[in-house]
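Next up is one chain by itself, shown in structure tokens, the form predicted on its own.
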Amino acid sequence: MSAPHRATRVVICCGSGGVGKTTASAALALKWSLQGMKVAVLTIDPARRLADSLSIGEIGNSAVSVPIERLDPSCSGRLDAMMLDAKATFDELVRRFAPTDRAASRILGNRYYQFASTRLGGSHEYMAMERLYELWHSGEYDVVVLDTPPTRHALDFLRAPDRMASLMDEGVLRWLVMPASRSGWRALELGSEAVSSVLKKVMGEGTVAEIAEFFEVFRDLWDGFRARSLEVQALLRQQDTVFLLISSPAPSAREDAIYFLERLAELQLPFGGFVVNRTVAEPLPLPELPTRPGELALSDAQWQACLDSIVSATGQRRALSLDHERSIGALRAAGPAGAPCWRVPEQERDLHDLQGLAGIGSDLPELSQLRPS
């Protein structure tokens, strides 16, 4: 695998939906950029949460600069944000691997390609990996932070390079890419009217011929796609890549996180630790409370009710804190021995601005702390 011009760290943030994964990804990227690093944060989730968290407008496949100078005018770092455009990434990959401009134009103009590049199962996940690889390989950044979809979908994302490499080796694809003059697509062109009829209803007239043309031209891209798939697989396992598992103490989030840990181990991918959002710390011991209301216009009964409420709320918070600690303990027990865990306290309000994101930076890991467990 060819390497970028300098060592670029890759931090992949995974977790189930609703645990603050996008917020954590944005806050990590912001923290490291404010420390003087050049950072890219990429989301493959089509929702606008990343743009909202960073207080920027529309984002797409191209880098949008985040105005970190508002927080520190003297900062030498840089933060770029992007949201995956799978179709644009696929088109660029075709242009890169096509032997000629004419071959690229034939594929890009092919109706089957236009269908497959947006709807083919796994294409979105594979293009996410391609975009990640491009950012890593560019050498423009010290760190690339990736915000993945919710856990179960992230597993599709992780397996995409392996599936693509396997597909390129399978006999069925070798049959599909044979020239139309040989057995294979010619047989389909002359074959089942039922199959042809269904395909025409889905994609329009001339479908079979266009599919045949697509796979005939695709032969020229075969080696390039396969080689890139292997390079992306290697990127996921290289020493400068780590997976951070974002979770919360909620039972459903914990179960998803443990499931994901098992898959990470199965795929032999480097785990860097946990970030547990919305944790509640054990409350400080209550001071001795006065038995009478003093100057307050309260009866003894009213004052006693206030004292009871304070004691009850403190007890509830202590019970919740203990429950959170048990949940975090279960997470850590499921992970590799010694895997670090960072707790982010529950916030009083949603974080939708740079100032708020910067405020939780002290609870998040330093880049130097992220090493595979």
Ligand SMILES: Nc1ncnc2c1ncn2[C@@H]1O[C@H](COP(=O)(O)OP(=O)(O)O)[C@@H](O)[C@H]1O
Given for the second form:
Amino acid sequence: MSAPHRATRVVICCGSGGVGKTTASAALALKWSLQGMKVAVLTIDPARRLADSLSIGEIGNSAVSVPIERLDPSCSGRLDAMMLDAKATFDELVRRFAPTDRAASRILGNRYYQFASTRLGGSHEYMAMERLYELWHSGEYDVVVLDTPPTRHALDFLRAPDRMASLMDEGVLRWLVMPASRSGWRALELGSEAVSSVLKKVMGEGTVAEIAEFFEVFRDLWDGFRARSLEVQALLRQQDTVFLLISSPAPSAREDAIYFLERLAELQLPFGGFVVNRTVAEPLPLPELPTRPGELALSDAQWQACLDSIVSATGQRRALSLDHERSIGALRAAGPAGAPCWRVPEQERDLHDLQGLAGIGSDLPELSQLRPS
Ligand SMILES: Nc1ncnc2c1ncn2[C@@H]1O[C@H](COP(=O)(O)OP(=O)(O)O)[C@@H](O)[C@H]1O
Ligand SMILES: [Mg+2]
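Right, the form predicted on its own is done; let's see the coordinates for the form predicted together with the named molecule.
Following is the full complex, with the preceding chain placed first.
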């Protein structure tokens, strides 16, 4: 793997959908840029207002500078944000690896390619990895933070580079390329009902020649794709990369996080710790409750009802915080011994602007704390 000019850290935020991966990625990137680092954050489908506050509303793949000087005019850091455009990334790769401009045009104009590049399982995840690789390789950043796709198929993301490599080797692609010959087409027709029926549904009949052409031309790009995919795999396992597992105290998110943890271990990917988002802290003990002030226009019964509801709300909050602590305990018990865990409290309002994101910075790790455990 050809290394960039200086060590660029890579932090990958993963976890199930809705737990706060995009929020945590943006908040980490913002925190470190405000400390003076040059940071890139690649987000996936940020909420509209978050995209606006990061100024990436309409931009997509190309890096835009986030106006962090609004928070700290003397800040020497830099934050570039971008949103993954999987299709544009794939197109760029095709242009890069095609032996000639004509070969690139044939692929880019091919309808099977247009289908496969956006809808085949894992292509989104693979392109996220590709963009990560490009940002890392540019050597422009101290750290690159990657948000991950809101995929229910966690493995698609974690295995994407592996999958692409084996796809290129002897997997589906190499098998599918056979359709360039007539007997191969019979194999496709007979052998994979699922593949052919999906293709026919999407593309209609009579586009067989186009598919064959795609695989024929794509063959020339294999070596490039394969080599790149192996480089991406190496990047995911290098010593400056860590995976942060984002979760919430909810049992379903915790179970997903444990599943991710097992996959990370299985794939020997470097785990850097947990971020448990939206936690509720234990309330302070209630002071001795006052008797009803004489001037208050409430009956004794009404006053008592007010006190009862305060006691009950505090009790509920305490029960919830205990529940969260238990959940966090179960999560940590599933991880490697001593793995760090950061808690981000539930905020009163959605975290959609720079100020809000900066507000949770102190709950999140320092970059120096993120080492594989
Ligand atoms: N600690 C928090 N307190 C309050 N709201 C939060 C918190 N973290 C995230 N959110 C909100 O939860 C929603 C989902 O977060 P998001 O980062 O988009 O999740 P994911 O990327 O994992 O799908 C967003 O509307 C976000 O503003
Ligand atoms: Mg997200």
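For clarity, a rigid core is taken as the largest C-alpha set superposing within 1.5 Å between two forms. Because the structure is predicted, anything quoted here is derived from the model rather than measured. Numbering follows the first chain given and starts at 1.
Comparing the forms between these two forms, the C-alpha position of Arg102 differs by 2 angstroms or more, with the core used for superposition. Annotation: Cα of Tyr112 displaced by at least 2 Å between these two forms, core superposition.
Positional change of Phe90 between these two forms reaches 2 Å or more at the C-alpha, relative to the superposed core.
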